[in-house]
Amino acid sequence: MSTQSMIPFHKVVIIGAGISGLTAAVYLQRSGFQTLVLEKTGGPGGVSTSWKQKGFTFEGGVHWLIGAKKEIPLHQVWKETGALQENNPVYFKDPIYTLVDGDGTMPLFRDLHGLETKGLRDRIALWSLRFHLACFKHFHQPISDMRGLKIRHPKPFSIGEYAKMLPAALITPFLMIRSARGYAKRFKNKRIRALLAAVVEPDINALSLIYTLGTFQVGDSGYPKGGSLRMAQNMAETFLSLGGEIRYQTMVEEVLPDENGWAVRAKGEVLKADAVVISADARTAIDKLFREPLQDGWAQKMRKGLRTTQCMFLGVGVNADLSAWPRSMQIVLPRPLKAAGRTYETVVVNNYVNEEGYAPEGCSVITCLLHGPTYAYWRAAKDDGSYQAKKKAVMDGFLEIMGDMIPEIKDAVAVTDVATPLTYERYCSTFEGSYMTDWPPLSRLYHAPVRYRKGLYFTGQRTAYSGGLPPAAQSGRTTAQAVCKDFDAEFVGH
């Protein structure tokens, strides 16, 4: 009898085929659980996905992948789940961003080369930045195992690893009380300030800025070929190859207790299971997926304290070759862009001209995320019937300014697409259409528990850190371990 056949089989239903749901699914299926994934849309990935319009591909998810470097512990999770394979090798761009303004261009390299400026104040600020990055040189998100878990391939986290990360822990309080914008203001040079503002959302805490810059400096954070969708498809195919099942176009309407476990109602059918894993947005789930909204203390805190990160996504397919322009640009606009009641003086534009298959030959794709809390604006526009007109106005304003900054775009636009927070809400059921939890200075993150009770679990961005692909993968793995522990099954990583 094989080792696999000796593992007890329990049926698990996972709600959502995003990165966290697929991570949990792969690990649970490999650990002997017959696993079914229910996904409301027609494909995998959740908010980390891309889509095609008239031959152009719009990347709506990953811009860089932490754990792309083989030496980073998270890399093994991406390999174990099938996210990274031979079909999506990673490209490590350098410079990270290039500033484009009235004075020309200025690159931000991984090693910060070229940021040396005149003046004592900026020399001190640059020294401080290099010092903080040095403190994070050995920092990484730990991949550890749950206590008391039966596990075939344990990942012990040594005291030596903790010791190497101690410098990062010591400066974390200093970074947590400052915003990324406030940290950048330490530089007198406005061009350096603008470059640093491109790395993370300026209003979140400076810890996120230093941690992200640190991943670039150690040679991590690359872009996998095929982007978000290829990663998600790889994970889904890995799960299916292990004998799992995915039902697309299947929206779960309710999670309900069953005499022998739990059950979900989807498309009028009740599916019973030993365990249910909610990979859908936990903030939405606590109000929408149960007959009575959950009233536990953590749920009440999430309702009161959760702050969301929202954006408008702009995608443009261009019948022109933009290979002369940088891969990722922080553009200082010649005049402000007004969109959804907000004003933008700079925008980050990603240029996918060199990505194979993203555009027809000789053509290009650019995308832009306009961050800000615009959900209420777009909800009101939907209610009063002005939604489509206002979406068009945002794109028209963007193209008018981009045409002045990037002349090749003028009269060459082939296709455009605008996604608002309502788009994210419609497709992914995310609360307020957010793609992650906001983490400003001095704020607390309100998490859903991985294990709500035996047989019912949460995973995803609302259970760990503030959001993004690394917490999604980590939470999926942790949730799979919690299920294994509850049902006395051996956790099999690879």
Ligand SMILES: Cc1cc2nc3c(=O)[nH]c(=O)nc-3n(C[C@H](O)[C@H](O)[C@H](O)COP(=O)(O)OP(=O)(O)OC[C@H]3O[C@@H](n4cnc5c(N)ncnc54)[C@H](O)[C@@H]3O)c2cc1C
Contents of the next structure:
Amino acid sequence: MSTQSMIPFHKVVIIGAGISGLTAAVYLQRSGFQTLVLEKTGGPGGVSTSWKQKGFTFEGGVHWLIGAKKEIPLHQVWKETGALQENNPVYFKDPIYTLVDGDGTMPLFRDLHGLETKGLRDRIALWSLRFHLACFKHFHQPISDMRGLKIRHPKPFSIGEYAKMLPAALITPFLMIRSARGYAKRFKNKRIRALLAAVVEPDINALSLIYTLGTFQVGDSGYPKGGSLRMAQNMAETFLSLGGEIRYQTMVEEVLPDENGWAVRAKGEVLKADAVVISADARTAIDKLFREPLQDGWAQKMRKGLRTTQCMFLGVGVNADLSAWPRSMQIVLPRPLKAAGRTYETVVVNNYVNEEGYAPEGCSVITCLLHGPTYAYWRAAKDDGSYQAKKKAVMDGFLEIMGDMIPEIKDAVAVTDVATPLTYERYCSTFEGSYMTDWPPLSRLYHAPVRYRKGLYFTGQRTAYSGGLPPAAQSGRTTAQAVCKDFDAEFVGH
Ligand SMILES: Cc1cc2nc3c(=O)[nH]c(=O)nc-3n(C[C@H](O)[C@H](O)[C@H](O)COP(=O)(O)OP(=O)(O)OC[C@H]3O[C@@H](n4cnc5c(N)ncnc54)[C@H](O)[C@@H]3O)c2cc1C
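So the form predicted on its own is up there; where is the form predicted together with the named molecule?
Complete assembly follows, chain above in first position.
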């Protein structure tokens, strides 16, 4: 790895040590920029994080990481940024999910074997699912280089690589006009429907469902040992080892022009830089990070059209051994769970019993994400003082039903935690507590430009396609390239 560069000395400030900010930071530091990351929270990772409570680890970020397969270009990015190292090998779960209902269990294996398809409708639906997955067998997110950039290790453009992805491109329009939930409804069998609805947030488009299932199938998706936190720490340590600097607990209050470039104001200090990269949620930044809210056309459209992906996170530490239960369960509830004004008939529960060090000996941790737009509900609760009581009510309702489904949990709860969209908003300043870019069927994405002006850049979830960690990393790399290009620097990948 080289940190040497022939460029004159340039200083970059990156706002945010989430996955996109750290990705940009590693590449810029390696390309010879003196890079400073300012992060409002106490550690790296942004919304991709996990935390400990009373000896139990709650995984509040990565559930699966795409880019685990060595042959996939994204894997190189995870390697180059230090996200994946020897200390966090990826575990591939199979079954991907297991349905748990009144009739017992039904696994969703990576190769789909064993799915019960009795009638003609289900046989056709299964055939078509297999066909769609076959089309996506060679699909992966291309990692490309910016045109006209000086680059030491270019990612070669291969027509063959793109040709193999043509079948996926051809069926993409069909998948983009329906939701994941709508796609699952092609099956008559309710259990298969429920299993498919577990894979991604059910209201985003079916492209995400097929793409994600496809990555599981080819062994490109898995859980890195140590989860979100180890992955983010690996990236932060890689950046520091290259000579970069991170200041935690440092909230940037303002981005402002400076006679020689740009500057940021944080903790009452004005820090000058040749370039500033905003990895904080761009939807928040356009209103909050400048003296006057940005009024560019793209910012106006974003304000008007952007829909956010929200969830409630429930974590439970249990003084019981749950190793008899599957790793990832789609549980069909015996009675609906009412939470934050919404009704849930099924819940996905992750069981971390086999994850080393996540719970004391003989104990276990389970987590659950309840998807859906509940920001307004929680905001109102905060305003009328009922926020804590309502959070408790959600957890109580969950535990009551879970106790009936998983008897070991009853009377064995050691610790609980609930995060709402307000938690994510407070913690990472994401707009309405959103945790990734939403992409419902028949809708467009509302992007911020990677290069806003020379010396001022955006990166992260609002500059890329929808999908969590991969676009965060990809956008971090693209933004680093944009900075290199503007300052006539050679981009050094590894
Ligand atoms: C519960 C949950 C489950 C998920 N599961 C998966 C999954 O299984 N697979 C997957 O691929 N993705 C998953 N995601 C999504 C993925 O984690 C995110 O999309 C991704 O991490 C976003 O990265 P980012 O860098 O764009 O944004 P962020 O993580 O929001 O990073 C922005 C950073 O900027 C900081 N910041 C904001 N404002 C300021 C300021 N003014 N000054 C200083 N710092 C500031 C924030 O604190 C934050 O650290 C999940 C997310 C959540 C919450």
